[in-house]
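Form predicted on its own, single chain, as structure tokens, below.
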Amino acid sequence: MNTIGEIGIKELASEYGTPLYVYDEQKLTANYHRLKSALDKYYTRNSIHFATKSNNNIEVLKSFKKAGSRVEASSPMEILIAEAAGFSGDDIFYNGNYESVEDFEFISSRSSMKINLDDISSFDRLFKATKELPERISFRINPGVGRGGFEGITTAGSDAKFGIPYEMAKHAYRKAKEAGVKRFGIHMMTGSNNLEPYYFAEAVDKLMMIAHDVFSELDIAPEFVNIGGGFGVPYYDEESELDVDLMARLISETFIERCQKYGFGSPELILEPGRYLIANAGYLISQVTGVKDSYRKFIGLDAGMGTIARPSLYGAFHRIKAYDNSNPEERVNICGQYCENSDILAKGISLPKLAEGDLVTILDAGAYCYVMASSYNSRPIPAEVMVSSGKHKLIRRRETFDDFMNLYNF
């Protein structure tokens, strides 16, 4: 692999150094329009809120705003980042968990946002933080089941930390209604990186049944139904892409049928994807810093667990491509420079023979990569670059020693 968005990888590495995150604006925009067009075909009252947690670069958020997306935020800082990118009010869907009273003091000052609560205790802290409750809230429901591409990213089920058990949902909404909340939505996110279209229709069906059980008894109806994210991308060559059109049709048919059956009218259908929109539009360019013939053959990179944490954190896999693929292939382990034996990016993969100074590109690095980067071992967090229409620009500079020092109070 030697280009990203028509720009040579060597040119990018030479200009900005390595390791380096690079985003292809045209690809992320195409991802958004593909999903939005599929939804519009089957149910027009929908909105997509890009999950800021997956990639919080302000220029990335601006690109999504330009494409027509809204945004989802999971912390007060992400709300501020979204506002800095130009989002405001109803364009922001807040969806956090285990917030402090101080968090809710900030969140409640943005009452025009859609505010989603993770638990009944979250409502109690919100009530404590503000004298005037928001007019509209929703609760995140845990249906008791969930599925994820890796165990560490499953977001529902009996072992998940998220959401109100569906058996307690009615109590949560009754409490909010009795406290004076007038308008309601409902939210559920059951997994992450799913590639099976039918799974999402099943999740919608489950959520709508729970909504009917809750709202029919309390004589209220949802203004919106947020089915979360979890829309997957292939991380392996043998995986097929998610059939977005089929998924949108199945979701919409189930949603419309249940709305009609339960008398919900036409509530807004909300999705909050992150990975699907940005993962394959992001790349991590890295340079080979060492080659070791040990009990295994190790290729050391200047990128590692502090640069891209997902492999060491929960066993995620990212494809790695060599700049020069003309050499014969060999099986190697890819590692970084961090002083942990878990600093392994890939085990036993086949790559063309590499030498010190060679470039490799780690694919599908747009989501949950830079945002998880750390300065462990005091190694600086990389720069980020956007490429678009044959041009490239720095959108976040590399961390420096001065950045470290500026945090100290001498």
The other form holds:
There are 2 protein chains.
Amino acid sequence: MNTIGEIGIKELASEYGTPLYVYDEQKLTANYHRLKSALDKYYTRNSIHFATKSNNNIEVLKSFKKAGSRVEASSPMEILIAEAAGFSGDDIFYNGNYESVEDFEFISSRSSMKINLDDISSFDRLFKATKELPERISFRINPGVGRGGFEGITTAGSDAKFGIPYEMAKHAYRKAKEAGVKRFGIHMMTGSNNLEPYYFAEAVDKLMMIAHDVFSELDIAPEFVNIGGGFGVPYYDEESELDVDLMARLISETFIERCQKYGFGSPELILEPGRYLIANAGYLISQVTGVKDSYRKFIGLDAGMGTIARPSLYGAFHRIKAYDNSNPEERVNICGQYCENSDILAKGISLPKLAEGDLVTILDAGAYCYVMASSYNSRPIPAEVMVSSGKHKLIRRRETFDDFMNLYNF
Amino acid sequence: MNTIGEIGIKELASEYGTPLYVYDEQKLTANYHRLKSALDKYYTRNSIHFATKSNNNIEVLKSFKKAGSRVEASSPMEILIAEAAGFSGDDIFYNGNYESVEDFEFISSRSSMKINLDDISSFDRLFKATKELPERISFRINPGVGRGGFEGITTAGSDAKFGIPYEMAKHAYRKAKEAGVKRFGIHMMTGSNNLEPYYFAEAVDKLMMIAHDVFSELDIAPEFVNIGGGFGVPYYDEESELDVDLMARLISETFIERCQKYGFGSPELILEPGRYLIANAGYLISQVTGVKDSYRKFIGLDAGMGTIARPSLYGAFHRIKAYDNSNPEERVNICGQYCENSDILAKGISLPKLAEGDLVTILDAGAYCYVMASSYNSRPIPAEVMVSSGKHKLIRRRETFDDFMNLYNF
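Form predicted on its own done; form predicted in complex with another copy of the chain now:
To see the whole picture, the full complex is given below, headed by that same chain.
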């Protein structure tokens, strides 16, 4: 693999250094349009809010804005980042958990955002933070079951920290209504990185039944229904892409049918994908810094567990491509430069023979990669570059020793 | 738990905010002296090099320097940090892995450091980086077996990325000798967080046999023997402290006996502990931001997987203490504010009943905690404070939105 969006990988590495995150604007835009047009085909009152937590680069957010996307923020600082990218008001869906009263003081200052609350206790804290409650809120429901790519990203079920147990949802909405909230939405997200289209329709069905149960008794209707994200991408060659058209058709059919049945009218259908929109549009270019013939063969890269945490944190797999494919393949372990044996990016994979100085590209590095980077071993957090229409530009610079030292200025 | 080093935890939280890392200088100094005096009792030609990778705060390094410690650095930036704390030359033990030629250009500019190489290929890169080789080097040996608290921190054995397989060690030293290196050391570290004193003596024995095998044939003697770190601390109430005196006696006896047997004279015995010196001198103060009665009871903190990664990364356990112990205990899950179910700090532990706004203290947070922090969910990296002799001072400020934005200035 030697180009990203028509730009030579060697050119990028030599201009910006390695390790380097690179995003392909055409690809992220295409991801957005694929999802958006599939939804529009079956239910036009939909909104896609890109999940900033998956990638918080302001230029990435601007690209999504240009494509027509809205944005989801999961913390006060992500609201500021979304605003810096030009989003405001209704275009921001705020969705956090266990926020402090101080967090809610800030959040409630943006009362035209869609504000989602993770619990009844969150509502109580919002009410402590401001007597001027937002006109509209939603609650996140935990239906008691969940499914994700693996446990750490399964975001509902009895062990999940998220959402209100659905038995208590009625109580939460009643409390909000009695406190003067006028308009309501509802939210549920049960897991991340699912590739199975039927899964989402089932989730919609479940959420709509809960919505009916809760809302009918309180004589309110949902203004929006946020079914979360969780739309998966294939990290392995053997996996198939999520069939977005089928998924959109299934969820829309279920949604429309339930809205009619429950008399909900035509509420806004909201999705908040992160991974689906940006994972495969992101690449991590890294240089081979050492090749070791030990009990196994180790290829050492200048990217490691501090640069990209998913392999060490979840045992997650990312495909790695050699710049030069012409060499015969061999079985290798890929590691970084961090002084810890967790710093393994891949075990026993086949790659064309690599030598020091060679470049490799780690795929699907757009989501949950840069945002989880650390300065472990005092290795600096990498730079990010955007490629678009045959051009490339730096969109966040590499951390430096001066940045480290800057935290001692006070 | 309501004080750290005689300072009220409420006072610290109110002055510096939460989450907040706090280090107790008396405690870290006592840790150093306990280890140092145990070693001095049995073998005086010893050096302790504090592992910067466990805690890279410059004021923490200065405290260790004041106590008499030397320092270990694992990357070029850690060398700069050690220098900023006042260390230089021989007081710095450099010990990295899979460094690039560019890294070695920088490293070799500090030729009076002790420079440890992870492989023969590292030596080749050092030689590419500079024709003026350092006078003295050492190699890290992988004896083919290892033991750590768990797999991610087991740093030797056939699956470990570290060190030269001992069968190839002779070849490495010969190559270095023929290239003109005059003085040699040897290094081995097989695992981290071991609490068993006999383990270390066995490791020394193994390393000395390897040293004998390698060095006798090349007619050289080790100027130093670095047995690494790995000295454990109890993270659970049920665990006992490492018996440092016994450990020091056992390793010294083995070391002296082997030096005599192999005619090594009295080489410097080097230890590079991180965790043992700083883990229990560090505390993470956090505020309860939410209390949720879901399918389980969740206590949400303003510290989470971005603040302290060890629980989500390794499933590691850290004791958590409530500020107020007078309430009856209940079983709870402790989580942070991150939008991910990996963000669980403890499951099913008993704690005195907690309410929003209460403070808790996470113990043993001095090592491998701040250094692995990330800005995930755009939550800022916390501040660090040192308490000493009844006083407290900020030693690194909290990250701000301006710091995030600063990476867009280029």
